[in-house]
Amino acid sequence: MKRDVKKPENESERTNDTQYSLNDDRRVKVLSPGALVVKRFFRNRLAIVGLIMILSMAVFSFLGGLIIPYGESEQFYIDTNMRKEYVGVTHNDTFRYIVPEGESFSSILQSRFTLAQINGNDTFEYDKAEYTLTEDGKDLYSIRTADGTLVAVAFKDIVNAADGVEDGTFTFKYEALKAYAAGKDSFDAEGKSYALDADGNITLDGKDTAYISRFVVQPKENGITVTKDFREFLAEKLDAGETEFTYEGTDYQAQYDPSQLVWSVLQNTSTHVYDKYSSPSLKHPLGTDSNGMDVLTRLMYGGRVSLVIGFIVVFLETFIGVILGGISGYFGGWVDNLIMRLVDVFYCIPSLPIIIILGSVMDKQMVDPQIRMLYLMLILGFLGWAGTARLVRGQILSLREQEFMTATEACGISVSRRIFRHLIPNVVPQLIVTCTMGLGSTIITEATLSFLGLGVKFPFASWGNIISDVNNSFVMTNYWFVWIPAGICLMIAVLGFNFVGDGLRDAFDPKMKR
């Protein structure tokens, strides 16, 4: 019996039949696996949030550094008034010693002299030798051996060279001290006649040569020259009991240490220092760190380093893992056993101790920070490929026995093309998920190493070494703007990669209903 076939009554019905034809290109596109993966991915709201987080960090790191006017290692300074120790002043009440050239007067002899002087003895003995004390004036003694050889002079008044004049010889100092103790107004030394006033000033032909004082002024830093006028000024003020005074426009403050019997003179100076730990402002929205660098700028450049290291390390892991895993899974047999035992060895390698040792070696060798960063990426990539190789090998073991691989053998396709053109593409979905999930862990690893001082080094920034600026509880509690923003950026980036990885895993799963 012939069945009647209903024909389209009008043009509209023909159009609808044509629209839903299975041969239509648009219908084929909708049914393509790639489109289904994309559709499933964008239906996953958490994956979209992760993608937005990653893009925001990428824009912040790579474009922000081009907009902000500061450099990665640019330091900022401020002028501030600081008090720093300038000189130490003591009033000498103990005996000091000078010896002629070629003689020595050890600390033991000094002790024996002090004991004899306190007891009022004229002689003392040491090591079967006898020494004679001669009082040349108040608090001035000459010490000689039994045969009359002068071996030392003990004194409390100190002969100081005048400004720009070299220190005097033993003979000059001894004759000056004798004349000062005897109240004389002149003395001769080394064929020259010197004038001496009651204040202890010594002149030669009207020019200042030296002066005698019991005030000892010792500079606290190299390069400080203490003039005679300043010594006399300090002596006058300290004798008068003043602790704050001004000399030639500079303010000073004196503090007495009774345990050391020393006056510490502090100088108030305007100093050009790092603007470190500056609070957030319009100039520095996130403040400055311990080196006086803009925290926001460091965050941007640090994001570049952290993200680039993450991508390059994952690329190296994937590249090595795909090659070795593909060869192992396709050939099997002794090749598979050899590569898998190598994988087992790399699984057993303690990565963190090795990285710590290598970091210490690079510190010892003072490797350039840029070269060090390259070494860090190579080391992390070389130590992390084993997981990818095992994943690729497992997938290829299940794929190589399928019909399409039999067809490639029948067609005479080379082994390399079978592996890298027909097998590896079928593993790409799993690789994408693994790489995306691994990016977050790699960034965390780099941040941990940089925090420990083993990763990225100054002047380069990374989120890890920015956080490492928190080296004590005081900084952590009082300067939150230094480390919290870096921690937030790190958290956003890692969470974003994890969310995207979860979304890709669900999108590539053919059993997903969404």
Given for the second form:
Amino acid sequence: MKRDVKKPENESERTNDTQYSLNDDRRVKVLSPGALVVKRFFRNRLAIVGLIMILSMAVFSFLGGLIIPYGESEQFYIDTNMRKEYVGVTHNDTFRYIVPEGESFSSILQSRFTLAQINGNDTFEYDKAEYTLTEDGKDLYSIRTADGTLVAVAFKDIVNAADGVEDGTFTFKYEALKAYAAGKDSFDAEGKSYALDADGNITLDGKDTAYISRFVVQPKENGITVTKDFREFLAEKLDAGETEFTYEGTDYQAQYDPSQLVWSVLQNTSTHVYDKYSSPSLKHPLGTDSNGMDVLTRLMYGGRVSLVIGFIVVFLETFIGVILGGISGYFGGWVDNLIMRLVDVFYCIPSLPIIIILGSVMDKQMVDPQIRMLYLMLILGFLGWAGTARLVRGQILSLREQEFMTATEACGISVSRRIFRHLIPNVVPQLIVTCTMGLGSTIITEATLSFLGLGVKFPFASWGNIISDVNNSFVMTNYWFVWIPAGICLMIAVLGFNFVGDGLRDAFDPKMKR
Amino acid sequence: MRGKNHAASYAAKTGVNILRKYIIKRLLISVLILFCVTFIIYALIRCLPGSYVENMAQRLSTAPGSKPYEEWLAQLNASYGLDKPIIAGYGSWLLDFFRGNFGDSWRFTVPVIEEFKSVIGISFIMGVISFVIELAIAVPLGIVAATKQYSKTDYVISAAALTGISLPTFFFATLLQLVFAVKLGWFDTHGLVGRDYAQLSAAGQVLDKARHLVLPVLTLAIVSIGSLMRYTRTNMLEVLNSDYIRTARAKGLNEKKVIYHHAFRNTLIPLVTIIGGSLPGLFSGALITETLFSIPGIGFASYQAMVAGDIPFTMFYLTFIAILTLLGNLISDVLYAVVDPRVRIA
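Beyond the form predicted on its own, can we have the form predicted in complex with its partner chain?
In what comes next, the whole complex appears, and the chain from above leads the way.
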């Protein structure tokens, strides 16, 4: 089939060789078929462009990943100033209640009490029981039943423990409130003697234990302790009508919510967060993505994954396809029939839906991303060999009838050697073209699956799953740098393979005259 | 004279007979293949963990006063025929399929056939429109490229065709959405009908749907134009290199007549076969494009069903696609034999 082709050199060189006689062998340059193919290939401008595209993508992915200082899934952080709700401050002007142990004062009783208090009544009734209220001081009432048992104390000034955590007992609170309302400077409770000043600070043996205030300061998050100083500071500032103030080096901002009658105090804090969707800069030439990872780095590693998966899948396809196609074409008969029906079956299986189903099952099983990538390659390869097998078989059917095959048979060469040494090499040109084109389409398939979230998974990058950020429409419209470069890389790689494949097809075609 | 006529009609008759035999043989093989394919798909789906049924049993068992999970699971599996071994299950599925009983879709909670009827129309319309556009652009361009082989035009057309093949559908669709829907605001990004669809007049509703179909159809057409263009070009080149074209030129016919009368007609043979072969494919819907544009066609519906693990709908869809593929191959092979008198059927 292949034999050396002698090809006369073109006009310009011929004029230089005039010293040779017309039938001198040196006038003719001998080119092997391979060299002819190479020559034809390099004459094709599109093929050259394609080759450059593939090489640049390969260099970008494989060398780029080595050069770039960042890792594949390295996340970047940024410090931002965030205003977080710190505390809520209310000026208490409703009655609150404390109840001694063993008694109860239900909300119905509470409202009865409020009614009686507003109307200036001394007693109120509920459920056939009569209650008496005694004004112990301004906005401080004690409520007793008819037999004189103390059931509750109603008050507006609030007793807070000095450290903001501990809650005092009933007696302590009641005594403190009574003393505060009466303007006394000391009171006794539970056998201890407390001192009280005009600001409502309660001390025991010179140590702050509690304070009385109408300002209620409620922490908005667990773990915030409001100190007395801070509370006094807040009360003072809010009374003065200031909304922005600094306390112990931290900035605070107060906002009044009229509907809730609450001042909400915001604290400015510096927070360490993922550097999401940062615009292209010197540090990140293509910005960062939704996980705070460098897009350029992800592109490089994604290119590796996409290219490697493409190569492995095509290799698998070709491997299965060549073996089955070779056997089928060479032996013919029932073997051929059987294998070809198998090829028909595989041709007919809708592969994309099957892969989508398998992908979503793997999603639910939470298969490890690395193993998943392996499965993906196996599935793609296993579903894609039919085309190659059909091609190889067709070629071999026509080749095996040719004289050189009769010659191999006459020489007594073994069957496997005849197939794999003499037939398959003649199919190789066609095979290379199909593989090159197949690489492009495999890369697209893998990218499509990854785009749908069913292929290569985080933390691994692939061009497809980089683009899948676009499913968030805000990213699509505002952060072009996250997904457009990946799409362009994908297109360049696939286009490169298709250009080269096309160029190879033309170059391998012996009928081509250029 | 009479005898000649007789011989011709006899030849035609045997030709028809042979063709009929060929078609019957191919049909039988196709049915056999279909059995294999559906069995493989069925076995595959059955082997996968049935997350949908498990989820449903989980949900049902948490209802107050309900049976325990295991009982629900067993009952659901029995009612969906999932408790049988694979071969028996396949047998009953096949029997139901032939009876036209395709089961109820789990994802859409209606009979599969009803969901299918409601989605197939729009997919077919999309398929036809994009196919017509594809033909109208690809065939003329392919012929022009072939007639001017190695010219600048040829390079541009070939490069464009390869670019079309290389375009990942999802990326191209998203780009179209960004440019025409988001930036220019000419179309909506998603859906088949606009927000005010219900208030529109009948004509307005048709226009509204048409407007929503522009981007999906454009995506489908551009992504698939390339291969048909290259196919046309390759075949036209082959014809142009053949001896009878040389003869036609040698006769002194003008180039127009050579190309459009002699060459093009012969190029039509492979074109007709491939076009005929892709006709069934018009029903198969476009999984990616429909999903991206949220067009309620068979592709989008099947995607939702597959991701949700809806076995009845998925089985139906996959079988449907397999039938379409087989039908396409059959049509193109038969057409090849019918259109090209030189082809002898073995």
